[in-house]
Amino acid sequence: MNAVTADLVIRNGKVVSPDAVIEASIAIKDGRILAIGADSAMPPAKETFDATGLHILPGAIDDHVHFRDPGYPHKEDWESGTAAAAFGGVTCVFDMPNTIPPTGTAEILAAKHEIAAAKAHIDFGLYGLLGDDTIANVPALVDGGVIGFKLYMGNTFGKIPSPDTGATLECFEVVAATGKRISLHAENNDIMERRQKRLMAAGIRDQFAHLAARPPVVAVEAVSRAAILAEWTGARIHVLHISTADELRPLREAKARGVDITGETCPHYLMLSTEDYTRVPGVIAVNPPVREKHNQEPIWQALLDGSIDVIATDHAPHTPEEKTRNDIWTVDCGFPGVETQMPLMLTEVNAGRMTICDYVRMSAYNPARIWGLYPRKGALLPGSDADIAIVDLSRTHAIRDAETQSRSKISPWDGRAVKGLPIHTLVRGRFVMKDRTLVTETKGWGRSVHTIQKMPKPTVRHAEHSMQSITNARS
């Protein structure tokens, strides 16, 4: 019998898993990993690639990006956003629904799938919008292929209406039965709206006013409330962009009670603080805000001890003009991050803050597991998709906004020195970024991962008290 011939063998790299780093080669065939082991054990291959001295990581999965397409192509689109991701060693992204129109119906979802499939260099998932006006659309959105749902408990860019607590409970009830996970912008909208209105009326418009309108209690209350509603309904929830030390307590307590709750944070909450506000006026504005420095260490510890599961970016690009207005209430909140997350975090690996295995756990393994994609994604195992970031941990680099792939050329990272850089990125066995150069022919190579998602069977609680149950019983 003839031996199997691989399409590609990546030779002599340092293969990283959540548990170990091993010297090994990887054989790839038909977009999947065929074998991992000693170079001498690899099958013949059509092509070989020498990774001597480099680390081979499962590509990062960024479960929180805003690629602005459709609706805001001057900020970003699927082509530029996924090019930035490829340069950042990211092989899969989940895009948020606050585009124009918001992704709240099956028809809009289908159109967005077409746009993404035509432009994306890497794989992707799409969130469906969850709110008072879209509860009835949940079954159709699930059938249409959402990766999960996004519920805005607090206001942010796009001004998506925040459902009240009654509507939030009903949203959780309906989605719990589908098994899908709900990502939450967990800030109390009532508190923020009231405080912002008072600040604006008083003529207070500096960048610290944005922070004053969103004190830590808005997150503490929202995480606590969401955890209670999830515990009651059996809904699976994911707390986005954790920014305060205070919200770690309700997160940990909910996990200890057995609530299916996971959490993420972003590099800007780990590495920036209010001390950076005057260094980059307006640029650092983001929802939730970058906070005082004392929040950093507790968030780092929560990420390392597993209380926070995922490192993501909240990649939220805007133009320089939209970021540098004098009135903070008119500044568009957010900035790009999908290209810089891995170099920033690898710099922390080099500094001894965490291990390379820790990084793989929070950037690839955990997101894949949480979203039902493991082991097809987030792993370097036989049978896994060959989604790979090949990084040089010794490579130094200076982040330059003007040189990034995003259409947004403004971020708080401009000029920051990093050590550790993705040099090559593969998606399903194909180079999409090679030698720090985009492989332009891979435009349209990306595909939706909803077809391979396998969430655990749902565990619905208190169904007899659900809105559907009580209204059906009395109709």
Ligand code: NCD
The other form holds:
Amino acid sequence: MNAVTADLVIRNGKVVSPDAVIEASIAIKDGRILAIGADSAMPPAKETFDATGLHILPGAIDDHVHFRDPGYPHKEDWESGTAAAAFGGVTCVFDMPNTIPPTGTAEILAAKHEIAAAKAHIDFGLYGLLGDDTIANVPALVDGGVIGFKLYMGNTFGKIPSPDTGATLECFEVVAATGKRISLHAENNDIMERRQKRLMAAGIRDQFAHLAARPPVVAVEAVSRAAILAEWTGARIHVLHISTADELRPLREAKARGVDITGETCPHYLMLSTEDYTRVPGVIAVNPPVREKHNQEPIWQALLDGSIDVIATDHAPHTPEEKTRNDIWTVDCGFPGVETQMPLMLTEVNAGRMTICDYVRMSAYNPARIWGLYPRKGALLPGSDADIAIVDLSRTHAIRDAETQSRSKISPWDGRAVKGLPIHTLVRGRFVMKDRTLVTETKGWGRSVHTIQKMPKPTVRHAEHSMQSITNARS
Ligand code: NCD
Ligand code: ZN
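Can you swap the form predicted alone for the form predicted together with this ligand?
Let's see the whole complex now, leading with the same chain.
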């Protein structure tokens, strides 16, 4: 006799994994998946939910968001940001450290963990800031539960100083020994700074000047240099927001050499181009910039062949006033995305650009694997957390910035038609968004996922040349 009673059985959906779509029911108990299979094989349940006609996806894991909390509550906070995520079928986010104060010490990290845990509807990981001033804090940040580190090779919103190559090498040496992954904003700061100064001095302040200050070589150089330093030290790195076709060569070559390097792109680099600049001036400004259309196809191909591992959003909310200033050098760069990534990408599934299995691979399975969360996260398997996006692939919808959960209310996606929409989102078995309505009582339900993270054993290389071993040997 089966004595177990499930808390919830989701019945008769189409369950999606990276390999297949199967007609199945899912039983959930204590926040985890108890069983998946034929509806007739499900245990008795306290509650059932009919998902006939709907697809059941592992919730998306967005490893690149800026929820601005603490520091910029007028742009976003943990409550509004995670509400937006819940509406977007996203069940776990990793928040970037360019908040105020930046997440560079164990004390600041602990405070941010508390803020997030009090407000979040969904699960989260917190990045620690890696730079010249925080190298010494790495062990304490790891003990404090960072999901990984963020290193700004180039300056962007928040004016976090970018470490020079010497400091970057030392950062990689120290983090390599911890096994954690380092996410990189891979843009060369020297080139950008010089070009921006020259353009400003020449009085050029239109939006194309932003693009001119950051030509593709800015990214190509940074990715190549980071790959060399990662190869030397054994550090694990993740190249954020790949925007150009040119970055793919150093990325692929490093992968072929066995460097533990992974890549990410975002919907705006796949679906927007310089042709959109005059339509949404300033609003579209983001670092790295949205580029010429010819970059889109190679980035799509890289995503489909696995060279780029992850689709994330760089959710970077700012207000309409901050986005529409006349002088491009004063416009805040970035725009929200955590709520619109899934509908935009499902629209591409409907258009035949990729399969829904491909989508699950890049939105959930791969991020869970590269961040050491698989199979607790990123999968619908017995024992996995019941983090689920229930989507209607045939539902059409028009994105309206005014109707989004994010506080930002301005993006280049306003008015865009999509087909394929998350209708319900569950985090550890609990509905956080149901029938396109936020379950407000789940505020504070989100938990930090660092407690379940298991990165593979560190693979340190050339340790004998590291600053730490040299200074240790002499003291
Ligand atoms: C981000 C932000 O606003 O915090 N802006 C952006 O243009 N992408 C910072 C970043 O990720 O570079
Ligand atoms: Zn960035």
